[in-house]
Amino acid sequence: MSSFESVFGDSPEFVARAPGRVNLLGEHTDYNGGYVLPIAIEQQTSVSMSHSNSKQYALYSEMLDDIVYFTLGKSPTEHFATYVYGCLMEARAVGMKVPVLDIYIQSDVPMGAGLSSSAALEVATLRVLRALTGFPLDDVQIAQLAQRAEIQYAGVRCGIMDQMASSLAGTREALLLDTLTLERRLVPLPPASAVLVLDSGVVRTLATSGYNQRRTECEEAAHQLGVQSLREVHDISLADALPEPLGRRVRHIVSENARVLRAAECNNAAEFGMLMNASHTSLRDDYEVSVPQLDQLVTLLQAHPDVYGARLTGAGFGGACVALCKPESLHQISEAVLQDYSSMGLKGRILVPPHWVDRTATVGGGSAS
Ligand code: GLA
């Protein structure tokens, strides 16, 4: 196992953490100035620096070991690298003065499965370049730096969510944020419920392309009806004037952001539970950002008589459901439903709670497709 010491021979001057999150509801609302409902989950990024006499930059992931050398200026073409290249611009963008560093990132945040071990990435960097220089920022405006840096420089044209949550979640309430004016509010999960995180095994290739696309359909269909924003359309009947998809996308981010607003209201695990429920047919079927295999996990996961509701969690094409449980049954309901999945011939696991995802090692036998 390395070490910030044994790869740069020395102990790191700053270190900062940042959680990943799993979003309960309101998807692919942010970048339409709608709501969501996220909470961090316990996973972390942490990052380490020191300064360094080099003239580049030099940066190792632990999970990949891989190191990397870049000078700002010059974008390294190594993915993992762009996020932190990314702030380390958007900092300097803003009037930090930014040394020259030996940086090191360790993580526990599952990359890939949709919580956001991008967003935990940007906000850990920030906020050791906060401890480092001294340069005022608070933690909207780090969220609002990372935000930058995913757009600019990773090519995601991503909202305001995931910074937003890593940066300012906590792991007990959820994080009700309204992403047009950043009002927010944290909001307890329904008495006699728990969150389970599952991954489906797929890996969501298309997440790039078909993300940016919605974007791209929400503009368009905004345009059409002479709003700056979705978030300004209440009336669902509005969407049947609008051709397809845009009709279709609409309805979905209409509904979806009434529906986080009623589960912060509803302090009950069944009503949220249906909620979670509806979201999901309503991005399978009106923003199709599903895949057959999601929705296989999570007909399990609702089938399950201690589940209150389950969905895709995140942009979808792949990644994780996340189900609202009865909490002394979420070991029982993890179980099953993997078993269930791996006889359909998918290989999932369980993400959330982290410290049950060695038990996924026993868990399901095929392969994901
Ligand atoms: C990704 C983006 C977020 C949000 C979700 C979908 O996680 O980074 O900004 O749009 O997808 O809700």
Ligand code: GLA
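Positions refer to the first chain, counted from 1. For clarity, a rigid core is taken as the largest C-alpha set superposing within 1.5 Å between two forms. Not measured: the values here are computed from a predicted model. What changes on going to the form predicted on its own:
- Superposed on the core, the two forms barely differ at V100: its CA moves less than 2 Å between these two forms.
- The Cα position of Y287 differs by 2 Å or more between these two forms after fitting on the rigid core.
- Positional change of A221 between these two forms reaches 2 Å or more at the C-alpha, relative to the superposed core.
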Given for the second form:
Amino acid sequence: MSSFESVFGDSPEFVARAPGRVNLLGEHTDYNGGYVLPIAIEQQTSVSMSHSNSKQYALYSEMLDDIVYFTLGKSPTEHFATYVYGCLMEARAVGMKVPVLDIYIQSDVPMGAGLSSSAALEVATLRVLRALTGFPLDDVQIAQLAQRAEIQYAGVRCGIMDQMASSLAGTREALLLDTLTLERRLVPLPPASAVLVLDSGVVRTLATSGYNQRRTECEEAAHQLGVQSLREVHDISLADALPEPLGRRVRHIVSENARVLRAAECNNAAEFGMLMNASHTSLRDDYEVSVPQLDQLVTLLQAHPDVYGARLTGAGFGGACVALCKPESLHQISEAVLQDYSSMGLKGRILVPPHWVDRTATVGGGSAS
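For comparison with the form predicted in complex with the ligand, produce the structure of the form predicted on its own.
Just the single chain follows, nothing else.
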């Protein structure tokens, strides 16, 4: 395995890390100005930097075993490099003097699994820039710069949730975030509970078109209700006056915001789990972003006696499921559920916690299509 020293010939001057995240509750509410409840995961991205004597920035990815050279003012063509390039440009835009750098990326955040590997990369990059330059940036500003970098330079029209979670959340405390005002507070997990994330093995090939369609539907519903965003709607019965599917979309957003706020005040794992179960039902029936494989995996999780609740997490149309479980049973739950899932010709894998990934990363056969 390579290292900063083997690639660049010396030790890095500064290193910073940032975690991935999983969203416990509050799905598709962020672009409606609503509430979200993400939590950081143990897997992290590390970014190391040193001043360079070259005229070009050198960016090496350990995961891809690829090095990219670029200058500011001309974006690199390699997609992973655009996230770092965007952070450098956004930092410079707020007055940071960004020197030419050697940059090394290492990460164990699973890529393409809906755990915000991109936000972890952005936040870690901005954290190490802050350390290297001494430029004053607080953790909220880092999240805001990271979001702008992803929108402007990586071409992803993302909300602020992922970057705020990576910058501010902990692994035992979720971040209750009002995406409209950025008001926030940390919320501990209920006692005797832990988070499990399983990948369905279904690649989210429809996420982009479906995601954009849902955004458009929410905007049209808000327009018909005479509000700026669905955040302003609190009476779920107003959805009855709208044509379908707009009424269903409103029912999900209003009920999901209420679930997030209720969960934030909940100190009981069983009650929290019931809210997660209700969230999945709403995402499946009212928001229509689930697929049969996700439904099957959620059903298996919900049926396990040591699981409090489970739901799809992320945009849907494939991807992962999150469950709140008894901590002492995480290994047994994941093995039993993935074994049953594989008996249906499907292949899943453990994403969080990462402790058993090398040993039981996948169970059973089938196509991960």
